[in-house]
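Let's start with one chain on its own, the form predicted alone, as structure tokens.
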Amino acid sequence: MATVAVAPGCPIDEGFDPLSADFLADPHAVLAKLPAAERPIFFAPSIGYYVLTRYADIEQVFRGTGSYSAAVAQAPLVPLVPQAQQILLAGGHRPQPSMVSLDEPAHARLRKPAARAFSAKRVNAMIPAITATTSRLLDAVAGQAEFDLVAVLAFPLPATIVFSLMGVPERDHAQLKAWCGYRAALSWGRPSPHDQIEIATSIAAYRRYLRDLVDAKGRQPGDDLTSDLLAIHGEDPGRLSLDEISSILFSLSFAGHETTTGLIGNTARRLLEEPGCWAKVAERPDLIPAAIEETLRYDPSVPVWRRITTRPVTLSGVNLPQGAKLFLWLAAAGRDPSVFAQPDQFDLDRAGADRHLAFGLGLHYCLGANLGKLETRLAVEELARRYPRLRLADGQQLSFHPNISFRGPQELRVRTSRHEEPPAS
């Protein structure tokens, strides 16, 4: 990585690496060990970013769209080898291809039509499908004493819902889910040159698939988001191009399920880890929304996001130049003691947990936040209804995908009581 001139007076942490084994296993333990001098801002040579840990600074960055650009939000952490770059470009993958990395006015052009997918009316209309899918997935393991909650529910449920929303045939769901895993590695991981070529090939195929989907829906529209976006194009092709529709689908097909998979897994994990919490929400399902907000604060499925300065700025007394890359540690903001009392305690009764920054703020606030929370609520409700005595399997060591921005257990084994049959619906 090229040498970066660090802003005067800014601490430098040579050992901080958000892709190290220790960080991936427990980033909050790394946060707790940071020297006082490195809070609330320090420079990490391992990634070439300034790391922000303070809630107020991150909030300022999200709201200060005139001084901070989203252009690096999904930029690869490591330079891509020329062959991988060529494969991506040939497949239609551009350096700044989607909403999360666009600033105004380009961002608004894509966000407004994409927001149709997440209107209150459309989200509420998904409740029967979410409920039915949750039941079908859990029926498949009825009677089993132990199963992997991620593989059984947290992984397939959000993918099924968002891909169905887009109009993707069910036979292709597994393939899209696999492609999305490659995307996490490309933009937020540290793949080797050899792996970059494999990843780029998959991303190019992913792009071509979505562009072909747009063409197919143009020939035969359905009751889905892709067809809705094509209707906008039909009214005024200059307002929304076919390539832009494909770009919107590229954003939603990833963000619409990867974060919710993590949220379901993280929520279940934290409720099962904390003594008495699972029994409490099983007895009182009305507490589940609060449990989700507390999980988003305590263990968010998007722990990090990124920005770059567009002019000189000052954060926590450090004068940063134009072009400074910022690592917004959202998970650290959720543990900021100036905002949350006893922040390292998971508290179902916490007031103000919903002040977390897990979905961002302002112009780029996550479009799918309400859908993700709805899916998680319905999933946890059904799990708790069927298995009020559910517990974590003993002896498991959790693992996490090696990337900086999406976090949830890759496997979460749970134990049921054999005599605990799911109550009739």
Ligand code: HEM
Second form
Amino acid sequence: MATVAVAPGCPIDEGFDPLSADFLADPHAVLAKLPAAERPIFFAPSIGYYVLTRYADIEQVFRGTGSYSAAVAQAPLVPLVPQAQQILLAGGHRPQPSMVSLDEPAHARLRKPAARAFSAKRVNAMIPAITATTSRLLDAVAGQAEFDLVAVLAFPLPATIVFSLMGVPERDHAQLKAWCGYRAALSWGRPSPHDQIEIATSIAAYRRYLRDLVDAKGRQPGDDLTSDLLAIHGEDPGRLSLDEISSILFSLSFAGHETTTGLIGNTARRLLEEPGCWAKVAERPDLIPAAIEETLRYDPSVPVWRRITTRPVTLSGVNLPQGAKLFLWLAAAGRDPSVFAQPDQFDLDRAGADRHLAFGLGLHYCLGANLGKLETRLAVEELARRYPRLRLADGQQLSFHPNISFRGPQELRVRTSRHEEPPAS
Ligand code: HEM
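The block above covers the form predicted alone; next, return the form predicted in complex with this ligand.
All chains and molecules follow, beginning with the one already shown.
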């Protein structure tokens, strides 16, 4: 438990723990049961953070770069054991590892070239690869009465796409996927010392691989994002170093993977759970983009992001000191009744669902939002085309990886209707 002086007048919720089994199973149920006094802000001793639930406050924090720093965005929730720290440092994983946790001007130094290389043209050029990969992955289960949508599609698709985008040779994809495993636990969970060392070892190996990839692309450029970044380096090596290119690749591949696995899983789950929704999008695939926005509001795959105050601020009437750590509950903002009418209803026809804060806002706004949505759209379109009568397998209890920021079902078993039809006589 953290021992910090809590801002005067701020409610304290001793029982709130975003890594508890109840919370992981259904965070929205925990939100719904919060005492009125704890909305919009309370302190959670279990993690040492102030929890913000209101859309307007979270929006203000994202936009207020002068008063808030992103430095804690990836900070381990629990201190890492020294051995894990050493492994990470030896592998080139510095305490300020990537663009998402840097403030200006260091952030812009990485963000500008990354945004230039990660252009709309490069994203759109991925469409044939996304379509082909989706088909190949679904062909592998063709004819099966039941399969796990996460293992079959939601996990491998974004990994394959982000690695292809970076120019990683296909023969290395399986190794990279294995290293990437449960990286989220290190900064966003409470891993045991043994698990910390294991994850740190994988992250260090992955970092070294990316640095070697940068060198290899330097010798032999290809049509990929790494080569685009190297071209920027070639224009002015002082502007972007080879280590920085490797750091950008780490950011992109981390941010472009579990986030999208979660979005595909959550979108499919919600469409299959809500009566009539799957049939509706199967008939009208043009509704799928709206379904994705509604899922990002209703059940976002990044439900929490973090900031720390750099000067005293007042949020919802509470005076917070400098150094206050903020748990921006993006999923709660998506259920804020002052912004979304009947927020607890999943509504395919909702106007303005895209006001959600699921991709953040302002200077750090998600660089891969369009790619993540594109992958999800093409995946759901193909699923609905192949299986217009898909349904959730009975009797499954969904489970979620124990971390605060990346959320999607770990397994989603679905039944295809094909094998339930009476055999032709
Ligand atoms: C599809 C689901 C995704 C969700 C819900 C999501 C969510 C987020 C969030 C909440 C942030 C932090 C924004 C902030 O601090 O204001 C972020 C940043 C970022 N995302 Fe995503 N993301 C997704 C997909 C992707 C993909 C596919 C990529 C790239 C391939 C990506 C790359 C990034 C990068 C590089 C940043 C850091 C940007 C910066 O610090 O300037 N994301 N994302």
